[in-house]
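To begin, one chain is listed below as structure tokens, in the form predicted on its own.
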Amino acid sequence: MAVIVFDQVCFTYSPKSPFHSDALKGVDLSFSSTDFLALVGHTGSGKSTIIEHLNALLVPTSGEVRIGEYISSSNKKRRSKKLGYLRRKVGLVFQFSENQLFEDTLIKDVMFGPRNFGDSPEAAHLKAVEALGEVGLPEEYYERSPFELSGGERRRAAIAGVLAVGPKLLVLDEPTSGLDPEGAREMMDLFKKIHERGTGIVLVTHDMDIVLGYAKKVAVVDNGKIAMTGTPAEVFSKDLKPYGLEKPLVYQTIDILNAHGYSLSYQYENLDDLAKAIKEGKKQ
């Protein structure tokens, strides 16, 4: 599953009905399964529709998505039948994923995914324990009801349930939504650690500061198409107002300083680094 390719992907909700809506209009996008990719764009731009194609919750109305050995295509003769392969390789964490918890104990909830894919109870338990350790939920929580946990702990439990399956690509839809700044930072640090061990990340978020701090590649989605791609520095150096986006706070600060005589480049990822550079008298 080295490369994921969207080739002229179009998708229409409720075709030939009064609710007809063309959500994707020829999406061309390729990235590595080891990338940390952020999808950004205004509400309704098509971001969530794109990620739901990554594990075939949606199938293109026209065009094709190729994910390793799996092909999701409008052409039924081209479409792969290995849906189980895809669902195991691509884990999707929905916004407010904690609402997906349902078992009477935490350990059973996290074991559900591996058991659903045919693992023995013993193997599923081992994978659940490993995943729970990765998200920072200790052993004394295992026999608790997931509904007794705090909101942040429940979200970690839901993420553990996805990680226990062992995905090669983790797809995250607004994972920090509703969290306080410290909780959001802890959540993103968790995903950074998961990425560093070799799991690819696709992140949908409206927080450009998070994108700058964590993503390695950015794709701007606008009106059902990919408007631009690049590194965070490349994308955020452009005018983003036509796409309903704001630059990260540190880039906004650099723009203000440059308007007052500085010549700072977009090499700083946070305000602390920028402040140190200014203190040291750097203007480049």
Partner chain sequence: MDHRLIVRAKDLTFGYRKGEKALRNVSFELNQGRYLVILGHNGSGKSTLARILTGLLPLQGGELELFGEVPTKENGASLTRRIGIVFQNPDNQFVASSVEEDIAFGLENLALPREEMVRKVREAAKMVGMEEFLNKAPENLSGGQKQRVALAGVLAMEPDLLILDEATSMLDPKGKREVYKAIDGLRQTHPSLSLISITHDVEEALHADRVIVLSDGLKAMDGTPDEIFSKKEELKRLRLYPPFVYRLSSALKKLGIDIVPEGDLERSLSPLWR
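What does the same protein look like in the form predicted in complex with the partner chain, given that the last one was the form predicted on its own?
One chain, no partners, no other molecules: that is all that follows.
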């Protein structure tokens, strides 16, 4: 089990240029490679910048990130050399991952990762077929160009491309946006299954109901820093307005009712339980 540590990480895009932008301003965060961690925060808070440090796509401007043995540091002397090894262990699905498809057929695109890491064409094909099945893309699509897929189908293809490599840490930047509601649920169930097989998950999402339903740990990102960490229940019981966040709808409902004389706790996980508690509360 590897530990992942962000130690006072600052990151500046285009330093010393007119487009200079301080995206991270001292991120401290640690989690284990078997966690299911959700990163939440308003648009522009720094979530994507944080996770792009996890496979050293971005290197800290100051501070360092340690991913198990691998060190990604502003100090060149401390920096690890085995980038290929890291890229194989950490699979990153980008926010607009559907733009990253570039082979001329879907199947070749998903085979690219395994091939790149040294698999034979046959082995890569097997892995691609399995991954495509898991994300729900049927065989009829294999020979199509990625440009001939719908937005949601392209997103599934991009996720399959990362799954086919079999990463130890799976980093997902808003993976369900663009999926239909049932598709989003199926995809999250797939990530849950992958997590139960021992793969760590880092998930960026705006969907707080997904955070509540799937994540074991939450980090709130605000203005380039980690503002708070805790279990979903701990984080959602706090006031999240200062961070520009909304609570899951169940929590919002409880807050509204409590403001009108109810005294409901946050413990209900399904709507039938909540409805019963509302009925109780209404009588009093």
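Positions refer to the first chain, counted from 1. Here, rigid core means the biggest group of C-alpha atoms that superpose within 1.5 Å across both forms. These numbers come from a predicted model, not from an experiment.
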Legend entry - Core-aligned C-alpha movement of Lys127 between these two forms, 2 Å or more: yes
